[in-house]
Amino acid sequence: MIKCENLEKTYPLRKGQGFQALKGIQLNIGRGEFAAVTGPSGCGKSTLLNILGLLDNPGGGRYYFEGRDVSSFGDPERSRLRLEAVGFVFQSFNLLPRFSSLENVCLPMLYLGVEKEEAAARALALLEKVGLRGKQDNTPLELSGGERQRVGIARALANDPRLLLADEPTGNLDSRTGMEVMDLLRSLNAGGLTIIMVTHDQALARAASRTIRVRDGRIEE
């Protein structure tokens, strides 16, 4: 599904230097799989992630996304590639706070034209699949960090992505709620869902089916 070819990316600095996040990079990541990228902060993982779910383009190499040349898409491109493709998790969960649960699942969806009764009734669909029934009225101030996670997890599936990307999903939860959203993404994995998850938590990265670990812009392991 996606494949990294000597992958760089370096980002400007003051005087005409330039910080290189990645080096190198050689990446293959097959259909169905369940991905865990950790390493120490500042080792290139979130720009990683950002090139994997089309957010950013490298400088250098090439990504493949199920079997497409994408490095060099521009932004129209890779922004249509993203919304029909790749859903993210984020660990500040990202909710607009004044729109309702199913309003901020429903948001994807009008994105990429569904009539607002279609998406509402996906979104309903959605929220009771992470277990929110009787949650789709609630504004995000309303509900605990599992519950806004699971709305974040929701939002993200709204398209039926092929890819979903987490990172540090659980990062804002405590242990227990941290291990059940856990158990609701192998559950998703396991359903045929590939995902890619940013994590410092060893004991998270060993749920995950495979563990990639970065270090100055490398891969390590």
Given for the second form:
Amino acid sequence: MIKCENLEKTYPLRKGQGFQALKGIQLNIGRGEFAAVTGPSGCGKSTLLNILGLLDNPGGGRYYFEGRDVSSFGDPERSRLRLEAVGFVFQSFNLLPRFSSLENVCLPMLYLGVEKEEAAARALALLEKVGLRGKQDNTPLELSGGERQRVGIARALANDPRLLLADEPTGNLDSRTGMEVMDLLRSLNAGGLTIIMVTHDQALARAASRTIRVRDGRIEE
Amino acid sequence: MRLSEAVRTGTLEIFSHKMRSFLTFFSISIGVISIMYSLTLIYAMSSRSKKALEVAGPGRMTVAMKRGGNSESAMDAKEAKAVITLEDAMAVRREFPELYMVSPGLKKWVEVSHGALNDEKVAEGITPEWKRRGWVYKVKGRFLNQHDLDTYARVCVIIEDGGWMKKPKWYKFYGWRDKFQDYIKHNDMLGQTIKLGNNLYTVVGILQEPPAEKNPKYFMGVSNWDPSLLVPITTSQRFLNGWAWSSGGVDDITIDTGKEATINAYKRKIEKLITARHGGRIRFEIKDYREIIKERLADKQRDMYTVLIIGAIAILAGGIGIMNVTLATIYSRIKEIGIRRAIGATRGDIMGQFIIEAMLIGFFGGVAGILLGMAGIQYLASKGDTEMMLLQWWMPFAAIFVAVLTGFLASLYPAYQASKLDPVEALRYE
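Complement to the form predicted on its own: the form predicted together with the partner chain:
Starting with the chain above, the whole complex follows.
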């Protein structure tokens, strides 16, 4: 499903200088895998995730998404692929505060051009699936942390993605709600969804089917 | 992203920042009001000059002495001895029988008395061809004829003011009462003998003007020098005593060639003829009606440009306001932009979102301006501003269009900036 060859990424610091966040990443992730990416802070986990999620372009190397070389895609193609095939779950949830949970979940579908009524119906079903029945009219500010993350997951699932990327999804949650969210992710994985999760919690990483350790811009599995 | 969705989001955003939006609405409103005002003025002016031309006829021009300027120079004083005369008019008529109208006029400010009435009025000496100068009257009795002129008959025709269909409110306060008009309304003057200056004249006819709203002449501006009485021009020259501009001749000769295309040709021919008749010692000019109307409208035009400039400045200020608001909005919503990008929004989606929001601000500001402006214009119209009565249904739409366009243009740059944000950076922004 995902194949990376020699991925590199350098962030410019000053003229002529740069910080090399990724130094030749080789990675293969198959369909239906649940991979945990671990490593100390600043090792390049998030950079890797952003590239895998088509938010960022690699500085060098090749990235094949479902067999297609996407490393040279322009903004419209990358945005389109992100919209259709990738779902993001963030540590700080990143919901739009003025919108209800239902509207937050609807958003990706509306960008795809789904009719409003159809999107609302599907969003309602997704909210129910993540255990938020009856909370569709609440804004994120009226929800608890665990509930917000469930809305975030529902939103990531809105367009039926093939790949779910989660960046420290339990980082802002207490251990009990964290475990609940992990259970949700695991059940989604059991349903066939490919998941890549960044975490530095070893216990959570063990729940995944595979652990990828990143250190200093390189992978040591 | 569907348009309806973007509009909904934009509206939500506008109403969650009430004060900020209100201030922008405000300046846009002022712009829209002044645009509507100046549109109405422009429209009034063009429709008036069109109407005036319609009344005047297509081939109208006036022969008159040159007024003002530095005519006191030695050369001019020596040259300018002759004045235009009735004989000039008759010569033009003889020479060019194909002209639709050759109508000389001589206005005199005379004392009018009859019974309790004693007033100073303008009596114009005319020929029967005066009838062709835009006839808008209903006649009681008869009009002046060639026989009256040939016999120097002491007869006159009274012009009766048409009044108003619905008197404007200002008229009660500012409208002066015309003693003469009051008198002739309450006394049937037809067939009566009336004293003009030192002589007695018989009123042979009364011309009734249509009400002001329907009177195209009214739109050209009311003047103190509009005549209240008409007398044969020959009688006026020989007997009527009163103060006049012209010494010995006539004020002007109004000519209608009947066709717009022939104006210039006749202008030259008539100029040559009159110059020749006076041996070159005459300072006169021939103005065609378009020039005259243009001169009359020049003041209004200055007003209009002033208002238009104020409007443009207000709209510009509104536009800058929108640009500022949009920029501020973008900085306070960097995170949101990042989230939307991560979800799958393209650069175009982000740009469209902010542009639509700014256009909505323009639209709401425009609507507010229309409501205020309509109220103001209705008020002015009720106070008797005849220009403002000519507000057209499409003008508010044009004003709203300008407001929305302003929103669009003003948001292009900020929206482009927003769309250029790096999604990773934007997401990390706190």
